[in-house]
Every structure is written in C-alpha cells, then in structure tokens.
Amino acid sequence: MKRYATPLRFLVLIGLFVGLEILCRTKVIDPFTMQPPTLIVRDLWNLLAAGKLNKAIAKTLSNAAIGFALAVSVGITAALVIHRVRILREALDPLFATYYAIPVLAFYPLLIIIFGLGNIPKIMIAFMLGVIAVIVNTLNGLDRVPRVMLKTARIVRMSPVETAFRVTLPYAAPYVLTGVKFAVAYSLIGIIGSEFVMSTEGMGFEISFAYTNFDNATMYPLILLILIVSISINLLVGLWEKRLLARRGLR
C-alpha cells in the first residue's frame, strides 16, 4: 500500500486543482476573489518571464535557505549534545513540548531593535521556528539507536564525534530527515511571515501589497510559487528518506 502513497498524493493535488477550476469557472467562487487555477499558472509564468519580481523571490528564498541551513546544522548539533547530557535533556524537554505555543513572530520587533532593519531578524525568525523541529526529531531518532551499537563504538574506542557521524546519526537519519522536512516549511513560514509584518522587500511583502491592492494576478501566483518550492523540496527529502528505509528493509 505504501508504494501507492506518492501517486495518491498527486491524485489528491490534481483533484483539488480540478475542483477549484470548476468552482471558479462556474462562478461558485467569485472571479473577483480568485481566478481559476489555470489562469494562476499562466500568471505565474508571465510573472517569472517578465522578471520584475525576481529580486523579491531571490531575497525570500535565499533568506529561507540560510535560516533552514542554520536550523538543521544547529539543531542536529544541539540534539547530539542534549542526548548525551541527561540533566540538560530533562531540563529542556518541557520547553520542547510547549515551544510552538509561543508566538515566535512576536519577537520580530525585539530582533529589529537588536539587529536593525535588514535580513538578520527575518533569518532569526526562520531559524527559531525550524530549529526545535530538527532537535525534537533528531532526539527521537537518537533514542532509538540500539545500545549494542553504542557499546560496540565504545569497545573500538570511537570518539564522541566519530560515534555521532559513523553510528548514531546514520541510524537516526530517517528521523532527522523528518525534522528537515519540518524545517523547510517553518523556514519559509518564518521568512514570509516576517516580510508581512515589517519589510519593504521579499515575496511576503509583495503578497501583502498585492492583497491590499486587489492584485490577484500577483498575489495568487506568488502563493502558488511558495507551494511549489515547499512541496518539491519535501518530496525530494521524502524520496531520500524512503531510500534509507528501503536499505534497512523497512519499506
């Protein structure tokens, strides 16, 4: 059944696309509110071909990539340390359980005061949203590493760094990749949300400006582009995850 999961996902997406197209064409959805998906795709093509928003798109995606890279690298490193220090794990577990109840975007004005108007506050928001997902999922994977593997590493006198890179992280890789998939989404949410709040550039700003000016020909194509980027990256990471599981005979 699992081998049909990906085709089923594509069928669901196609079904949603066709359903929206019908609702828009039959004017169940007011054309003033939303144009048909086929026209959104056309508008996206024209928008990219014209190149007038390429700078805004590049700004958002580059900041999201930096936030994502920081979240993954810091998250994995922090998880390895926390997993080894039991007291630290016990102290931080309650924070991990309630972290996403905290409105991270509320810290954006404070970050602007500290770092000034620029890219750093946005990247920090993306990082803060993504890093905990990476830590939690990496810890989940590290908890499942068989003790016999850790004992073997000690017997052959591997250093903690060698043990991490040659034993624990490879075994926990599927769980780490789950955290990576969350980090992709959270990084984009953090950057675009920050651009909505206080920015004069980026896709979030352009979407907000288009919404205010009833410019559906810009707003919906940019939203579609964000969805395409996020879904594509998650599909690629998902394929990587499936290969790892297949090599272990779990798929």
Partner chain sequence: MSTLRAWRGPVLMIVGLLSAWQALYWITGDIALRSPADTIRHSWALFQRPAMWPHIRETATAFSAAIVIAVTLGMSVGLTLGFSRLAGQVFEPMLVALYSVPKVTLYPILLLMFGLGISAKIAFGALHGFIPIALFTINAVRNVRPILIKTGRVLNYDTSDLVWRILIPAALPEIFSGIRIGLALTMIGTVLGEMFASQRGLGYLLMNAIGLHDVDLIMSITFVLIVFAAVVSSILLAIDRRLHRRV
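Can you return the structure of this protein in the form predicted in complex with its partner chain rather than the form predicted on its own?
The text that comes after this line covers the one chain and nothing more.
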C-alpha cells in the first residue's frame, strides 16, 4: 500500500490545482480573492526573472541563517552546560515543558522598542523560537549516552570539552539533528512572521505590502514562493537526516 501513497499524493495535489483553476476561471472564486493557479505560477516566474525579489529573498534567507546558526550553537552549548548542572536542569525543565505554548512573537513589539526596527528583533525572534527545540532535543540525546562511555572518557583523561566533542555529542547526534531540523523550520517561521507583522524589508514584508495595496498579482506569487522555499528546505533537511540515520543503522 505504501507504494501507492506517493503517486496518490501527487494526484491529490494536481486535483487541488486543477480544482482551484476551474473554480477561479469560472469566477466561483472571484478574481479579487484569488487568481487562477496558472496565472500565479506565470506571475511568479516573471517576478523571479525580473530579479525584483532577489533582495527580499536574500534578506530573509540570510536573517534566517543567522537566527538558525545562533539557535544551534547557543542551544547545543547551553544543553551541555545544563546537562552538567543539576539545579539548572531542575529549574529549566518546567520552562521547557511549557515553552512551546508561549506566543514568542508577542515579544516582537518589545524587541522593536529596545533594538529599533531592523534585523536584530527579527533574528532574536527566530533564535528564541529555535533555541529551546535544540536544547530540549540535545538534552534528550545526552541523557542516553551510556555511562560506560563517560567513564572511558574519564579514564583516558579527556577534558570536559574534549568529552563533549569526541564522545557525548557524536553519540547524541541523531537527537541533536532532530533539534536542528526544528530550528531550520522555526527560524524561517520567525523571520517571515516578524517581517510580515512589522518590518521594512524581506519576503514577509513584501507579502504584507502587496496585501495592503490590493496587489494580488504580487501577493499570491510571493506566498507560493515562500511555501516552495520553506517546504523544499525542510524536505532537504529531512532527507539529510534520513541518510545520516541510515548510515548509523537507525531506522
């Protein structure tokens, strides 16, 4: 049955596409609400070919990359420290358990007041969304390192840093990777979300700008572009994870 799933999924997507096309062409969905998908694709192609979006795309992706890099590096370091300090772990566990419920974007206005309307508040939102996922998943991996490995490390007199890089982190890598995967998705969500809510540049801003100008011919192609970009980035990371796990004989 699994064999049929992927082709069927394509069929469903094509069906949706054709269905929307028909609904739009027959004016059941009026053109002020949505344009036919074929027109959206054509507009997107034109926008990309004209190079008008290059700056916005570069801005969004570079900010997302900074937020992602910060989340991963700080997250892993923090997890290594938290794992060693028991009292810290006890104090932070309840925070980790409820963190997903916190509307992180609600901090955005405050960050704008503090840092001004620029890159920093957006990067901080992306960082705040991603870092906890990295910490939680890294801790989960560190908890599973067999004690005998840690003892061996101590016997050969590895320093804590060396132990982290040569024993614990490699062992916990698959779990860390899950956190990294979340951080990729969250950094994109954070950057684009804050650009959309209030900003002066980036893909999210371009969408909200097009929306306020009733410029559907720009807005829908942009939405499509963001969906394509984020879905393909997430897919690539997923594939990479699968390959790494397969090499380790997991899954």
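Positions refer to the first chain, counted from 1. Here, rigid core means the biggest group of C-alpha atoms that superpose within 1.5 Å across both forms. Treat the numbers as computed from the prediction; the structure is a model and nothing was measured.
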Exercise for the section: Establish whether a shift of 2 Å or more occurs at the C-alpha of residue 51 between these two forms, with the two forms superposed on the rigid core. Expected result: no
